[in-house]
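One chain comes next, on its own, written out as structure tokens in the form predicted on its own.
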Amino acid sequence: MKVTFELRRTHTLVVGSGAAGLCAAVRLRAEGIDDVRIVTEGLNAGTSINTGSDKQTYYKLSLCGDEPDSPVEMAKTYCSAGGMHGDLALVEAAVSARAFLHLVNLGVSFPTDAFGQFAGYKTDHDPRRRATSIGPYTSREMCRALIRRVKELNIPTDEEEFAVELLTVPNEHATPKQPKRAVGIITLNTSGRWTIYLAENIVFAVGGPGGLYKTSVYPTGHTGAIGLALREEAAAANLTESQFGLASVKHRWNVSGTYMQVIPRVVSTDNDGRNPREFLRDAFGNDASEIGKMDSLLFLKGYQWPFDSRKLQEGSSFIDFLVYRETMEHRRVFLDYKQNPTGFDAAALSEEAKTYLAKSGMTNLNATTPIERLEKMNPAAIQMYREHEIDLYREMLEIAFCAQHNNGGLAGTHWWESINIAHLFPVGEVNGSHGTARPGGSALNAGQVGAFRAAELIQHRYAETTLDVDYALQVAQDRLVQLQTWCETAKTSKTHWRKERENLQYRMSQMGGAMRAMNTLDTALQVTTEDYERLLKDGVAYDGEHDKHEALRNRHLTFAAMTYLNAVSFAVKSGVGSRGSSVVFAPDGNVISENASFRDKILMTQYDSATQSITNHWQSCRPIPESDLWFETVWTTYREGKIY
């Protein structure tokens, strides 16, 4: 079979255009790599440019006041929840100021006082005031600043290209740790044109697994592409460690911060919007003290937004669980800002809530409504929804318990290169550098730090061209014939990609999300595995050239789901228990407590194409390195290039 395609070659190819990918392209140029190209579904299509919260946080080393801080102290914070390598934590801490100030120099207006100090505040899982923000759209403004710089540098950017295959070949400089190397990707556009990209290096900035879940706060257009790398046997770490929380569904947005601190009324209805009831009261009762406790936990959801298994029994995450349970009973849940919860009494609130609201200028709370409090504390939060045709003054805000971020992902070195595929650099959310829990805003920092590290290593280790282009092209053409053959078979499939994806996403939200039970996990894994095997054999139907890429996307999404479920099942059977943003239920319905012995371990997952099986094993966390920081020694090692 002969397949027509375009061929494009570049030294370093950046796949994806979120904040991490854009930064990588800019930093590659700064490091002296002139031949850089970005390939993306769209500069405005990714998660970074389409997400936020009431006050979207960026996490970095503290740069204000007299409170002491250091990279090692920050690394200890990263590692405190467990499941994180110390060297990765130290890098994210040490490079955070440099990456942050790079954004400042590009025009991202993080606030300072009159003396130039970057004001900070405490975010979740943060003992110091390392967090900062420019409001609801921090990551969007980061992207806009980076896009401006990309255009100033005339970095070629190919939009509306959908990656459908990652290309690897045996590594000509093979080591036991990196037997393969990345050489390119295959893309398809909406007119049905195939393109083969060959490159010396691949910066893989494809984001998190947004396409795996039905109830999700990932932007609708973001699906992620980690499955492309997993299919090529890229090792992964901590796939089990995701972050979940409450978010609006009409416009996908975290309802954190002031959205909860103003204490809205929480209501559920039938699917058609009838029979409203304040269902939280069923769990708390009608006693004034219990109502005060319920309202105080609602308040705490503001800065304890991520679901945390440690806060399930008596803490704020009990609210998340009640919302989840209500939606599982096929009822819709809403936040109503027009009126206070029934029985609301400011005097019954916790001292923490009363103090915070008083310092925010909220006096005589009983005489105000949630929307009035929100208008005074954060009017931009109201305007954000108004921009998406949701008027909080007039309508309730529908919410759900949603997947928000994967702390795990592809396993990388402390230079953000894949640990087992050379020349492949996963940056951003697709890189699994985070542990069981992470400080709010640290994902934005990790993406920028990863971009810096990847660009620096590429310049110092992979600047020369070593790619066997003829061999790589032959591999690419063989893969392309396989893809086209699959597409021809898929035309006659009895199932359509939309229905298949809908089933996959529903299954992952129901069985592979935050609430995990062994019996349903086994069922989900078996069904997903069978779906993938059938999909490989029979394909999945599509309507025409304009959505052929979506059918192909189902291949790597289903493979990713199978891999994630395999990892989750292994972890649960290992006895890890409830930790981070997930809860494990015993067969009798009781919650299984965390097994603390796993805190110093990371779950490694990898596909083996020879046996067509997925393997998992626990790896001990590497400690925070104890560096020899004597200046003359560091200077010599740096000058001689030994750090690379």
Ligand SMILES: Cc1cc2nc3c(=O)[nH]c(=O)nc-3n(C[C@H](O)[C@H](O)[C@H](O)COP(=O)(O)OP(=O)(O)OC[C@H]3O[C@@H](n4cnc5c(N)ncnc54)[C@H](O)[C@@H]3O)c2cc1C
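Positions refer to the first chain, counted from 1. For clarity, a rigid core is taken as the largest C-alpha set superposing within 1.5 Å between two forms. Predicted model, so just to flag it, every value in this text is computed and none were measured. Compared with the form predicted together with the named molecule:
The hinge separating the two rigid parts that rotate between these two forms falls at Cys402, chosen from Cys402, His222, Leu603, Ala422.
The two rigid parts differ in orientation between these two forms, with the smaller turned by 8° against the larger.
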Given for the second form:
Amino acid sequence: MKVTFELRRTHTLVVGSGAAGLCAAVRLRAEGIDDVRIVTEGLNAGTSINTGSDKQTYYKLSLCGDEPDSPVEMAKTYCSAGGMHGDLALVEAAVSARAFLHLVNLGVSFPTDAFGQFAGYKTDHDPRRRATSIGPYTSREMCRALIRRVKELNIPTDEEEFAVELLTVPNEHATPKQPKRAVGIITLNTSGRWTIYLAENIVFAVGGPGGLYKTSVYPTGHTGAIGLALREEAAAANLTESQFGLASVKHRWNVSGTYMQVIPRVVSTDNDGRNPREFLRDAFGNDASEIGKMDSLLFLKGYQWPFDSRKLQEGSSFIDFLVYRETMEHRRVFLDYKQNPTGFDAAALSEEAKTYLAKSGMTNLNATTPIERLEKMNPAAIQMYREHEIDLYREMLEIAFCAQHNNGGLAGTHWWESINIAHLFPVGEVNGSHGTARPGGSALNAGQVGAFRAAELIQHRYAETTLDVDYALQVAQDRLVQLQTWCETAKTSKTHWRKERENLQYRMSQMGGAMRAMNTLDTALQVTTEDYERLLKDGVAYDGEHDKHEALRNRHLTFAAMTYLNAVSFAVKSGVGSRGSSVVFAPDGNVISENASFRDKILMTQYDSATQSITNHWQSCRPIPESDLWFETVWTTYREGKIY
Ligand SMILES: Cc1cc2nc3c(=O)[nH]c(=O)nc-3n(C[C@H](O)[C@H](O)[C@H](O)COP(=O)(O)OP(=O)(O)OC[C@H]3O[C@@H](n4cnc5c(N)ncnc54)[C@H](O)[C@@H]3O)c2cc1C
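Can you switch from the form predicted on its own and show the form predicted together with the named molecule instead?
What follows is the whole complex; the chain from before opens it.
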């Protein structure tokens, strides 16, 4: 079979143009790699440029006031919740100031006082005031500044290209740790044109696995592409650790901050909007003190946004659980700002809620409605939904318990190179550097730091051209024939990619997300594995050349789902219990509490193509490196290039 394609060669290819990929491209140029190219679904696609929150946070070393901070202190914060390597934590801390100031110098206007201090605030899991923000759209403004720089540098950018295959070959300089190397990718565009990209290095910046979940606050259309690397046997870490929380679904947005602090009425309805009821009552009861408790927990959701298993039994995460359970019973859940929860009485609220609301100028709470409180405390919050054609004065806001972020992902070295595939650099959310919990804002920091690290290593270790182009091209062409053959078969498949994806996402949200029960997990894994096998054999139907890439996307999404479920099932069977943003249920429905002995471990997951199986094992966390940092010694080692 002869398949026509375009061939493009570049020294270093950046796949994905979120905040992480864009920064990598800019830094590669700054390091002296001239031949850099970005290939992406679109400069306006992905999470970074399309998302935000009440006050979207960027985490970095504290740069203000007289509170002492240091890279080691910050690394300790990263490691404190468990499941994070100390060396990665130290790098993310040490490089954070540099990466942050890079953004500032590109024009991202993080606020300072009159003396140039970057004022900070405390975010979740943060003992200091390391967090900063430029408002709801921090990551979007980061992207815009980076895109301006990419354009100034004339870095070629191919948009509307969908990577459908990552290409690897045996590593000619094979080490036991890195038996393979990356050599390129294959993309498909919406006209059905194939392109083979061959490159010395691949910066893989494809974002988090948004496409795995039905209830998701990842931007619509952002699916991620971690499955491409997993299929090539890239090792992964902590796939089990993600962040979930309450978000609106019509316009995907976290309902954190004032959206909850004004204590809206929470209502569920049938699918068609009938039979409304305040379902939280079933769990709390109707007497005044229980209603007060419920309303106080709702208030707390404002600044305890991510679901936290430690706050399930008595804390604010119980609200997330109840919302999740209600939607799983095929009911829709809404926040109603037009009226107070039935029986709402300010006197029954917790002292914390009362004090906060009083300080915010909310007197005589009983005489106001949630929308009136929101209008007073944060009118921009109402305006934000109005801009997306949701009028909180007139309609209820539909919400769900949503996937938001994957702390885990591909396993990288402290230079953000894949630990087992040479020349492959997972940066951004697809890199699984984080552990069980992370301080708010550290995802954006990690993306920038990873980009700096990858660019620096590429310049110092991989600037030469070592690729056997003829061999790589042969491998690519063979793959292309397989892809084309698969697409021909898929055309006549009985199931359509849309339906299959819907099923997959529903299953993942129901059984493979934050709420984990052994029996349903096994079912989910079995069904997903069967789906993947069927998908490989029969394909999934698509409508034409314009959506052929979506059928191929189902392949890597289903593979990723299978791998994630496999990891989650292994972790649950290991007895890790409930931790971070996940809860494990025993067969009798009781919550299994955390087994703290797993805190110093990381779950490693990898596909083996020879046996067609996925294996998992626990690895001990490496400690935070210690060094006397004697300047002369550090300088010599640096000059001699031994740090790379
Ligand atoms: C609602 C919400 C709020 C958040 N708030 C915060 C916060 O306050 N602080 C914080 O630190 N983090 C936050 N996060 C997380 C953070 O925004 C993301 O982790 C981060 O933006 C990811 O950046 P990235 O560059 O890795 O990926 P993305 O920005 O998702 O970019 C991925 C890129 O890869 C491209 N791509 C993907 N697949 C393919 C393919 N097959 N072929 C070609 N291109 C492809 C995409 O089009 C895109 O260009 C939040 C996330 C959400 C969803």
